[in-house]
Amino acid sequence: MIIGRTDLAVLKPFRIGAAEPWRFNAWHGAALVAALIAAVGIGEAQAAPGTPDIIATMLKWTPLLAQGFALNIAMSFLAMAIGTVTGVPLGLAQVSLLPQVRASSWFVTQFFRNSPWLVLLFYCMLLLPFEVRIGHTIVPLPGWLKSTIGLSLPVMANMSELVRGAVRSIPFGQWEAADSLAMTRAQTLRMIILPQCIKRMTPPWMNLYAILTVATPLTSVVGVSEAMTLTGDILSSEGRSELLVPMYLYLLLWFFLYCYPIARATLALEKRFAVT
């Protein structure tokens, strides 16, 4: 038996209306690319005779844009992986039958839940050392990574609800009819819940990964060079005031390339395991 509260919030069954103004779609990216012409467009009027073209300013500076961005994804992946890889038995705590590791399991997930995730990042940048000491090697604690380190926190909390929300949504017979057969907890949640749960986790776990992606340029405030740091970068080596808004949409441009997909991907899962 589940012992502990029964009136928490679960995770719904996944049901998809007829209209989804929120969601992404192409018309999204037709108007950012408008935006970004218009901005080009504007931005050769403003500039001054003689000066380089601003696409092929843009072009010139993209192999340097990517390096920045390919940080930024692999933060994402790094920080997903540690959020996921330590939510889950978070989650898991949250339904336990000990009631004190319930509420440390709780207080540990709605404390980094509903903590900024600039402020994590600044205490990941300040209080983790710059190099730790295993045995006689010393590795080094670059800033990127304290940063992703920083990420993953929130990420963790979010997956912690995420899990037990999904083992919540799971019908009790199911639990009753384990039990009958003399299965363990542990047997019952490996074999027969979280199977189930996988599929009502998926869409909001990949939800989550596509928020996590384009929360990254948050780390440019405590020193990364990713792309947002690097974007600047080149305005300042550029020193002109019309590259502004075109390079800036030119950046916001990419990460809606990369997450449009992982949106449109998320809704036909959820559209493939609707419960109705």
Given for the second form:
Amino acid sequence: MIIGRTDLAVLKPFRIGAAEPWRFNAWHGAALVAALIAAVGIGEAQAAPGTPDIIATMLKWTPLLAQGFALNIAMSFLAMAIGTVTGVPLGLAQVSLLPQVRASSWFVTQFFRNSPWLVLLFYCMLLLPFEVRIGHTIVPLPGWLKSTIGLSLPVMANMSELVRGAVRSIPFGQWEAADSLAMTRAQTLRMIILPQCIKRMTPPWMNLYAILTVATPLTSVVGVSEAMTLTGDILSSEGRSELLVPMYLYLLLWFFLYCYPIARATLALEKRFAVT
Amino acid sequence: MVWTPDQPLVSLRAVFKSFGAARVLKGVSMEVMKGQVICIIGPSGSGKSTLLRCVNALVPIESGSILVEGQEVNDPKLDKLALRRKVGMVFQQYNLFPHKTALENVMMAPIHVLKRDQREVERQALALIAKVRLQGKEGAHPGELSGGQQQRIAIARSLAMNPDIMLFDEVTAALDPETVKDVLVTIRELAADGMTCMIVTHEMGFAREVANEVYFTDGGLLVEHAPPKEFFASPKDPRTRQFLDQIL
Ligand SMILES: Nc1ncnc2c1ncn2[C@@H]1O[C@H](COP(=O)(O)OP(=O)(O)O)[C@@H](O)[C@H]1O
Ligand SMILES: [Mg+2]
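Would you generate the structure of this protein in the form predicted together with the partner chain, following the form predicted alone above?
In what comes next, the whole complex appears, and the chain from above leads the way.
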């Protein structure tokens, strides 16, 4: 399978603070549209006489595709929420004064940060039960939920690193000033350090979200009916080979249109924070 | 033992401190009475900042004794927070909280550390900001203030804790010459009001004028100390003389 050799960003462990984070830019968009137009043209040329045209077919399936895409977005929201809510305390544990807490949270962070996302996804699919009992109620864990949990693990680890890096980047004088005012460590973190961290963490956090969104089609490998899976289903029901390339490019365009504004906003924030 | 104001407010006995292999304080002893203003001068790296930081336990010492109002600082059971409520400190780099306004900087610790009433704290904070002559700047963020203005807000922030003693660590060293004066005026007024002060400074004119006693440090030792007139007119130790010759 190509996955072993690919250079696709989501299959490699994602690192925050690497020189230039990967993100969509306008060139990607232009190239994508050009490729889509070319693919439709080539497809039409190859098509057997009498078949409906490619654009019409794409539009016919658009509502179904939108349903699948909505699941991708829902999974990205939920995984981001879980990853953020668990990653912040994990990151704070990494700056704890207790060596054991520091060491174990460091290990957890490194483990999930350096595992390929797809591996974590498979682990969650295979190891999580299909339902859990909470008190007397049985909560089912459908595939999409399990893979969302799988996606949230690397988000958690990257969030943890983000928090650690941001706390470390606050000048030592801030701690000294708070200490000399008799503030406790918890007060200093809550009122002095973390509020200053939020500003620094927002752009990389948004970047992390964009990468997570692009990673959600990975869940098609474990059978979740998101947009990528549905595209495959559509293609097999149509049974027309000339549709293959245009359909996947069309899907990619959806992701681009969703992520590009986020990338622009991230850049704008980075610029603004760099000046002040 | 109960501390009474006729005893030293701060007393150091044979204080030793190393950072790794570097011995920074090699047996420092001094006494500061209530209401006294002492200035510490000496070459860079001689341990002046470390000395001040030991007094409010920002830096733990290895041996010796530091008593603040009779309370031993070199004690594993020390209540650091209780100590720091009594000891204010102002730093060379101001270290204001950049995400808070000037007023919020001054009000934060009294409200959250001392749990005082918000209204009352605000009244005091406004008075303190007026005292350091920064009326009208209450809503400004530190980034919008000059160095000298930030430093005066930092002084107000420490004073809002109603400390018994103030530590100043080269508070004018990072400032433009024009703004140094305003900060020195503020400290001078504070001293005139009877605040006990330990001041590390390179401003010799200021030290001469404000100090009750001037200390000279070199290589982790207190070389000599004397009232300012005597200190500047007839320094005894050759190291002191050399330092003063260079700087004056
Ligand atoms: N936190 C620290 N860790 C290691 N070395 C330190 C630390 N603080 C100060 N020192 C060293 O101790 C010596 C005295 O420093 P300091 O007290 O800042 O001197 P001064 O304020 O007189 O310039 C210097 O050599 C400095 O490098
Ligand atoms: Mg110093």
